[in-house]
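Only one chain is included here, represented as structure tokens and corresponding to the form predicted on its own.
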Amino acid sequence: MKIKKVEFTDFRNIESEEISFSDGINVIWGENAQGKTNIVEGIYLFARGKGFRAAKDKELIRFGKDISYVKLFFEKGGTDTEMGAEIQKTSKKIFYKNRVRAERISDIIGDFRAVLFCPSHLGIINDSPSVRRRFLDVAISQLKPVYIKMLSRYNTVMEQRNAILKMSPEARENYKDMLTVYSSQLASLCADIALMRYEYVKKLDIWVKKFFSEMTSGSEEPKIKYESDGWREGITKEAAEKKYFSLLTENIDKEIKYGATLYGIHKDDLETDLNGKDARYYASQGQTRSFALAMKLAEGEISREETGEYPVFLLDDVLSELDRSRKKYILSNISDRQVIITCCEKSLFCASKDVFFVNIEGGRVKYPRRRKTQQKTASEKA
């Protein structure tokens, strides 16, 4: 999968910009709060759905403008596909793919493919469940799309529970059956969606060892389990499915006092063990950073395992935050894919052959330019 151009109209400090990439290494170089990450965050727009920076779409148009637009042009199994998104102040996001509209954002989730590492992620170990549970629902949703509507589906299911946990002893007398019939449905869910997270987390553990054990000459033992109130090894997904139902029936009163769902996929984490202690508490800075980078790697290489290419990785300032060692590692093991990265300081790729650069000052493009190597190579074939 590579990109080769993305255009950008009143997108957070981009008024107008056309930006085409290398089938390689592309470097994005520029000061602070000029629009780097901008240009990251418009094109991983199309791998989630959203931004990962923005809480509320609003926050991705351009100041003093009411509608935004993104288009990206790539090539995925050796067909060029173009995407666009349409992003309004009074209005949910619009996306379209060959020029034709989306009914839903979950409809093109897939489509476009992309490994996002950025600095939040270093923390992605001793971060909350949630990061680790985020973690895991964008990398699945990006390879079955079925896991994404599942999901939304359970977060739908469970705000109507909710509901009627929240009602009053006798409004809730009335809706007895349906906390029942609620309660069977996520159970079902849970136990689709735990498969699936299981399943990846036993393919992310292989990588993670590997891509680790490289990082520290095999001295550490990294391991990655999914941790579930009712998912375990070896289980079958009807007797999941059994034992959700009974944890979400046989606890009512606990959920009725807090007023919400208390058991579920919601709830899941990943146990991530160092040496056979539990990284959240035992690692240090350096070894929670190499666990980060490891499943960054290794979530690329599940992308490639499942759908027999690349996709494309986009680093967002995240050199910068690794010590020289983690660097070195990374751009060793990036130079065969397609790869857009941010930073403030292009000379640590000047020693590097075949570099695309694109200078972005004030939001805009000061000049793309080629390696004199890149030059010489296109004009001797032309």
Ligand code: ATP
Second form
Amino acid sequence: MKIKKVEFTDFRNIESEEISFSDGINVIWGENAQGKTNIVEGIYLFARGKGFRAAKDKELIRFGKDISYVKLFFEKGGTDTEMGAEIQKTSKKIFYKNRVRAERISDIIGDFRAVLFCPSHLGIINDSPSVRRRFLDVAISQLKPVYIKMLSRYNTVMEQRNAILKMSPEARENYKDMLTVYSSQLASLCADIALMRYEYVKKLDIWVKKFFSEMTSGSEEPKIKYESDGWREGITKEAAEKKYFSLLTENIDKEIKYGATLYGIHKDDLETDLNGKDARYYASQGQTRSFALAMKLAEGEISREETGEYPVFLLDDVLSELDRSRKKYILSNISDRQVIITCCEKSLFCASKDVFFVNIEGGRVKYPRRRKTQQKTASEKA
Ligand code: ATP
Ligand code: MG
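Switch from the form predicted on its own, shown above, to the form predicted together with the named molecule and output its structure.
And the full complex, kicking off with our chain again.
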């Protein structure tokens, strides 16, 4: 998977720019607040279906404008693909694949695959469970289109179930059967989603062990497990569905009290152990960073295993947060794929001759003069 070019129109602080990339390491550099992360966010839009920083799509539209466009040109398995996103202030954003409009976002997720690594991911081990669930959801969605559909169905059913739980006792009486139907639908979706997460986590565990042991010369042993009320090691999907259904029916009084669904895959977590101790509570800052780094590299390996190709790696400002040895470790591990790195200081890369530099200033791309030929080379390839 290789990005050839990305085009922006009125996206964040970028008025109109076209950026070509090389197949290897690309460094987007510039001072703070110039638009480096905006470029990464625009690219990752096609992997995740939404901006990774924006709470609302309209935040992506350039101030004072009503519409924003991003176009991504990439090569996958020898085939060129063009994807487009149209973000409007007043209506839902639209995605296009090879100029054909996608009916749903889930129709395009997985076509372009990327692993994003930014400073907030360094806290993945001891952040809240929702951050670890999001990590799983984004990673699995890119590999299994059905997963994102199930997740979206799950959220819809849960919202409808919560609406009944919040009703007055008299009103709820009329929806008693509906509540059971929703509980049964949720239980079935829980079993399907938990199984997919569990299988992903098993693979993650293998790769994280490998990367972690390389980083620490084999002296520390990490373990990742899927943690859930309804799912456990060795359970069948049918038994898990029954377990979720009983949790959702036996605790109904408690759920009515809280006006919310208290059991299900929206409560699950990733248990991360280091040397037999829960890393969430006992790992040092350095250990949690190595763990996070190993998880991101593992995400890339699983994607390659399942699809036959490495995803694009997007490293947004993360290198400045890592110490020398971890920085060196990540750079040596990703040298064989396309990487887009943002940083304020390009000096770290000046010694490497195969790096493609893109300078950004006030939302405008400026290719450094002494590397003028590189611009030509990358756009000729595109
Ligand atoms: P840093 O090195 O600090 O991470 P950066 O180069 O990554 O900086 P970005 O996060 O990409 O900077 O943001 C660049 C600028 O974009 C900021 O000044 C921000 O105010 C501006 N910006 C954000 N959203 C919009 C928008 N919708 N319209 C116009 N400008 C925006
Ligand atoms: Mg930034």
